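Read the single chain below, which is given as structure tokens and is the form predicted on its own.
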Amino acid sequence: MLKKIGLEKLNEFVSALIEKGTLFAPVKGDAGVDFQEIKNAGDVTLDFYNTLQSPKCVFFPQTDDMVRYRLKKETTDIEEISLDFEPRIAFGIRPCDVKSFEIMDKLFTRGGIVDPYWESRRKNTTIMGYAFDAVDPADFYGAFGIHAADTTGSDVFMVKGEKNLLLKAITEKGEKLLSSVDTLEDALEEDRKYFEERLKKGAELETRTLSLEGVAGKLRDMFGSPYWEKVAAPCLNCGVCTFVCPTCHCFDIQDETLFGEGTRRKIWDSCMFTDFTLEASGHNPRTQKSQRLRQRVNHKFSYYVTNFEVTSCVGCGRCTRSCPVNIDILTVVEEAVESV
């Protein structure tokens, strides 16, 4: 199924995607775009390469409640937050960002334990993916065998042409959507002719790229180097680096309680900060930034290609460019393996 909407009707389709459930898109705000949950359907923008952030915001918020309760003096009264999300539809994402949801799956709902917060939004989140038309320096996602206009993930699969907008129902879900929308209309031969040649030119793109053949092995067998005390030589542990990547999953639980209120609530955390490995009882087996950095690159190429075989990063480009002092995490795995 291949549908097509005029560009200048994008509000009235968005509008027609927030009856159908809670959505999620890409907003331009100050620093750049980013996904938001969608009140108003003029907010919502196709107009940008690629999000600051990544959208596991839609799956793993920043933030989220799991427990609230009201201390007493002889009881405590606990509310559980509710997992039944109403549908939810993800706008925008793009084939690197898709794929990060995949290998995310493998630790949330695959690695033995599964998270019911990732699970019951996966579920109930349709995804449409949209179609890369150019390559920034920055990004690597052809390493992984992911290209521009890859459809892999998508439930639909949106490219933007001149006119219009493009969509193509890819699962089941993704054709429900699409049958349901009304101001959707029937695409032609010349559309459809478009839009594959718009997958073939995606295919053809390329980015950076690197060979993983043996690289979780060669990170392992370096473990003791020196080099990771060269290349952390110029990192902050900002921890920016893990707040934008797609993949990033590291999270604290932490209570807040006022006046005899609280919340138990999942925050995100992260392997750079000096005080995530720190221990009750004050040791910590990280005290330096160079550890830190060799964790998240071994965690990424090498440790969770041995759990789950699959490299957690989908070269999305977003820790280089934000990286304040360009640490690019392609060339620290490239050189590191040419180091051994």
Second form
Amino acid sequence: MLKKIGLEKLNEFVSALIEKGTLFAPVKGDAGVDFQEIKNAGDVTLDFYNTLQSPKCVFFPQTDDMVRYRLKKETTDIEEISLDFEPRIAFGIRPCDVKSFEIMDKLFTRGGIVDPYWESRRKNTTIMGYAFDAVDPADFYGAFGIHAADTTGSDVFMVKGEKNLLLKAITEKGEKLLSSVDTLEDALEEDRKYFEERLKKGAELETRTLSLEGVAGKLRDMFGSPYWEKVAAPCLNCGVCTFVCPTCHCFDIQDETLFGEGTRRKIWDSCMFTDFTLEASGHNPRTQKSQRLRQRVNHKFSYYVTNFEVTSCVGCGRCTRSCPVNIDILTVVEEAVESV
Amino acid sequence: MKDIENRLKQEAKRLLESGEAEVVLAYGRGYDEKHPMPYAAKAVSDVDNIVFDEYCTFNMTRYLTEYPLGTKIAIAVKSCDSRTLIVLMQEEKVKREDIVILGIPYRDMIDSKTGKAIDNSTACNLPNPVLYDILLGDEVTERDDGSPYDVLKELEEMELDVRWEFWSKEFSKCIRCYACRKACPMCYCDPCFIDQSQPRWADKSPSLESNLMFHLTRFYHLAGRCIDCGECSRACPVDIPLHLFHKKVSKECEEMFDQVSGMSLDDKQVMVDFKMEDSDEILL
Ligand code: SF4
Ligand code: SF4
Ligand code: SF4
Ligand code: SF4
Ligand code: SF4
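Output block for the form predicted together with its partner chain, input the form predicted on its own:
Zooming out: every chain and molecule, the one shown earlier first.
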């Protein structure tokens, strides 16, 4: 099923989507575009390269409340927060980011322990992928076999033309969504041609790349290499690279209480922070920044591969673009592999 | 600019060869031309990797406190960066005799994220380093850029509630990645108050309240010390104009105590000094 809507009617379409469920879509902010829950259809933009932060917030928000409580003298009242989420729609997700969901699924649902916070949102979300039409120099999703107009993992896939937004249903879920929105028109033969052409062109767009063969093993073998100290020298150990990353999933659990009332919540954490590995005894097994940078790189390109047979990176380039000192994870991995 | 790079390499080579410096803190190549990186040259063979161009905005003094006191370090500094050195020396975090200062006479660097020139609305942008041993080029001539506090005018003219709204909106954006703190050469505390868990000074989850707790405390810790390098704002992934707040505090400090931070090794910082003629305004 291929549908279309005139770009001037995007608002109408977005309003129709809001009726179908909680909508997350790209919104322009001061520093760039980011995914937000949409209340006003007019906030949504399709004019961006990629969002500053990843769309992981749709399933894994920075702060996720689990339990609310009130401390009393002898007892504590608790109220669990319901996981009955309304159906969700994630709109305008770039192909590399769509792939990140599948990578995160492995950890959150197939690692033997299911995270209900991720899973319950994930299973009732319809993903509307969105083709890139250019390549940023920081990107390297090609290394993971993803291309600029890759429809894999999307329920609906969208291509923006000069006048229209074309939408193709990829899965049954996507078909159901598209057929339930009557603001959409059926696509014509010329639209179909254009759509196919864009998919073909997308596959031809080249990003930076890297051969993943043997990388996981090599990284494991060079754990004690002085390379890490050299490459981590400029690193600030801030949380930017991990916070903007679609596949970083570490979180802390905190009780945040004020005057006896509080919330137990999941909050993003980062292996780049000093207190990430701080133990209750006061001992910290990772005191050096070289150890922390190594953890980030190895977790993604080695340990995750060992555990789940997939690299925990989709080459979206966000960490590189946002790093205040321009550390580029692709270069770090490349040079690591060359150094052994 | 190429001249500065060549001089930088020459001096680095000489200092490493003679053993005058164990490490040279400068700039190196990044993943493309517009994205150089901070670089620490430790051997003569590293010197070839040194670069200097208009994108080398980093304040390298941020790395000084990572080395044990007594390490012989040569460091490349632009104007604001040299002022940081003065503050760090006043605080005895580094010793004058351990540091060879390679001054870079250059202003109007370019922020690689925005592509725009850095002027005195986002940094101090003085033309020349204030303190140096070797100047890697001719002094840059003075130019009338106005005051680095001119940019505050708009904020200062806002009604209180409008200003509160402005800052509330800005601080609500904070994702607490701490890049601002980590990029700042004056934020060297270990542990930083915000990382402490006993007690926890502010919630770990971002909210306007906990973000304010973090930022306001940090702003106070920087009072009379911040030298307006603008690294904090440039590091921020969500573009919070932290430099405006720092500039405002600096301006107040100057007006109250008649001292500009990081301009002279003989000064005592305003927050650790007391003079009979000090302004009482701070108490009101
Ligand atoms: S790699 Fe860059 S973004 Fe990541 S912690 Fe280091 S300085 Fe921050
Ligand atoms: S590690 Fe960097 S490039 Fe890879 S997915 Fe995360 S942000 Fe994107
Ligand atoms: S790279 Fe670090 S923050 Fe990201 S998932 Fe791995 S351990 Fe967690
Ligand atoms: S607070 Fe910002 S402007 Fe001031 S010294 Fe620190 S990084 Fe530089
Ligand atoms: S760098 Fe920006 S987002 Fe990160 S903690 Fe500082 S102000 Fe907040």
